[in-house]
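We begin with a single chain expressed as structure tokens, specifically the form predicted on its own.
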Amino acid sequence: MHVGSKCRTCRRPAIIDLPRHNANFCAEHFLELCRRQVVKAIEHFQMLTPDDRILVAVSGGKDSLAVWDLLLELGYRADGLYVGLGIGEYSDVSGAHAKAFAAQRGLKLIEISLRGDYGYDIPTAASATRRVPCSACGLSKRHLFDKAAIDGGYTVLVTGHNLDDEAAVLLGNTMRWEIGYLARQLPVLAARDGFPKKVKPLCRLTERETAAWCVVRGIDYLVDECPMAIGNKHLGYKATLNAMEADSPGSKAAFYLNFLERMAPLLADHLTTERDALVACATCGAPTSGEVCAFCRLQATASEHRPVPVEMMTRGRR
């Protein structure tokens, strides 16, 4: 941003430039923009009502803490859920940020430990299954988020997925024409037996904007990327989209939001067909396409494996 840039709204000194909006903003009007974008997403996609019991999945990073803070700012009641993944110092620091945010504001934070409660952690699961760590991580989080929301009587589960996240996933799924995944890539997934309603209020905000929200609001968050995500294709898709965005500001939002408007409705029937095929897991009762769900199979395998330190899984990957 050029020295002396002025806020588009009030002409005071700007703190951030947003090329996709072709504008600069001061702190006050930047926060107002973020609130407006989140309200627009909530209202357009009918994500939340004032009566909802909301559970926010928090990692200690910028996005999850920003969405929790934004929902509270907008007057919603929301508790937090933190899942300790056992990824060494990274998990220790992420948990500390999540706990500090909740404690400073007198908020309820539900805590789950993969190692303590389920007998395994992500490094061990990755070693036991011989698959990329992000696979075991995503599977574990999805299952535990759903379970905590259902068991706790929450009507909505909120995640901190931002515009960059959604556009990157969309790019990957489009490149492979993963119709099933494309059909499910929506800002709102309705509740059904065994699954809570899931929403993504940050789908109109970029991760640069959520980071700036935290800085302006004085929210201390985990800056480091997960050490086990090195080489993840998702990061490569983000880099590709960022390069496109640099050449043509707004292209990332157009790619994702136009998909939601023009393509997602055409996939609705496919989503309904997939949902109708699910049955209850014989072990835990969660919805699954087979006799035993993927989470229970993962737990059975990983909990029998000797614990693996994160350093062993990341050695040579940097």
Second form
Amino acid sequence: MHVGSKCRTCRRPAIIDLPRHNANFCAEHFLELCRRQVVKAIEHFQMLTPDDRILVAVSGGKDSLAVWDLLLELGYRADGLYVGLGIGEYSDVSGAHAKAFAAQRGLKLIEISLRGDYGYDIPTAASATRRVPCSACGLSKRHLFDKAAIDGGYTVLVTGHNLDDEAAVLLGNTMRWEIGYLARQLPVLAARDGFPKKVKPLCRLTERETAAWCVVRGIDYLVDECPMAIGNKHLGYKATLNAMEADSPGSKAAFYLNFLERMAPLLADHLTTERDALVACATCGAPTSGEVCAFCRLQATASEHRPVPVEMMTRGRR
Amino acid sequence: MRVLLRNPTREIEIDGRRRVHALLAELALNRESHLVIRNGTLVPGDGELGADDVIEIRPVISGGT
Ligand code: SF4
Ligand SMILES: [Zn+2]
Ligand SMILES: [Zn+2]
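Output the form predicted in complex with its partner chain next; the form predicted on its own has already been displayed.
First the chain shown before, then all remaining chains and molecules of the complex.
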């Protein structure tokens, strides 16, 4: 006779199975497990203190809303930052989710529009510079997140990167033995020369867990995927890791968390020697190794270009 | 049962009852990258789905960096 799975902690009916913990949990004890994992990451890597002024980069997706929710629940003070990327309907809907989350809880959300404030959007930037969309997007977001954190006097920038994100990047860097990137792949980067401190409090939670956090907490996040992500390498690495995870639960977490514990310390030397001298960008003043920073060069090219609709960039892919 | 799937969003009909992990296996979906939701509540892997249930199988994988 089958009785249905029970919570490992309280023996009441479970709502989720977590194969990597070889256990099932009820809603209450699942949330407790998530909180514990986040606290563990924050304490182990000295990510945050109660005095920090925190800025959370919010996309309207599960991870950024989950991390904002978790930090507030744990008693931290945190404002949000939303960057409108101009990726058609996807951006409109993601912005609506971010704004609704902030409005319902009376939180401060700083809003930036790439098209409105900088004269370009991601489909146009990708097309004008012949970059992969996620590369143009990542460059834009990193610059604007850093700038908003510094300009706003925040002491830490939080992003919603989860264990799957980090494991996928780790796999990509390992496949090519990118020692410099591997050395820097830590869930906390100290502030330096005009860059804010950056932390990833969800690095011990898988994305199935962050999504489940949102479902259990009743957080209305944008489920649909960014149309520009389709077919990118990052998704391929995630699929590979999840195929291994299905055969051997816990292997994904071991790959990433054991890297942090056992391998990252061995690469610490490469972290210091990689530092090149930075100067202020001639256009925007942000720290850069060139004369004009990569963001300003991207903006100059993309804002000159006739706007490209997202459909032109996604047609024929998948 | 009626099953809502995403990417692209669509609905399919499945005859009879199923356990969650059996349904995911039948649809060739990895359980590490999906959640199964019924009436706003998560259903665990060995949870039973009735023939008349309306459920959502929600992918949890994001593509950005
Ligand atoms: S998937 Fe790529 S293009 Fe879309 S929001 Fe994420 S980084 Fe930007
Ligand atoms: Zn319980
Ligand atoms: Zn610049």
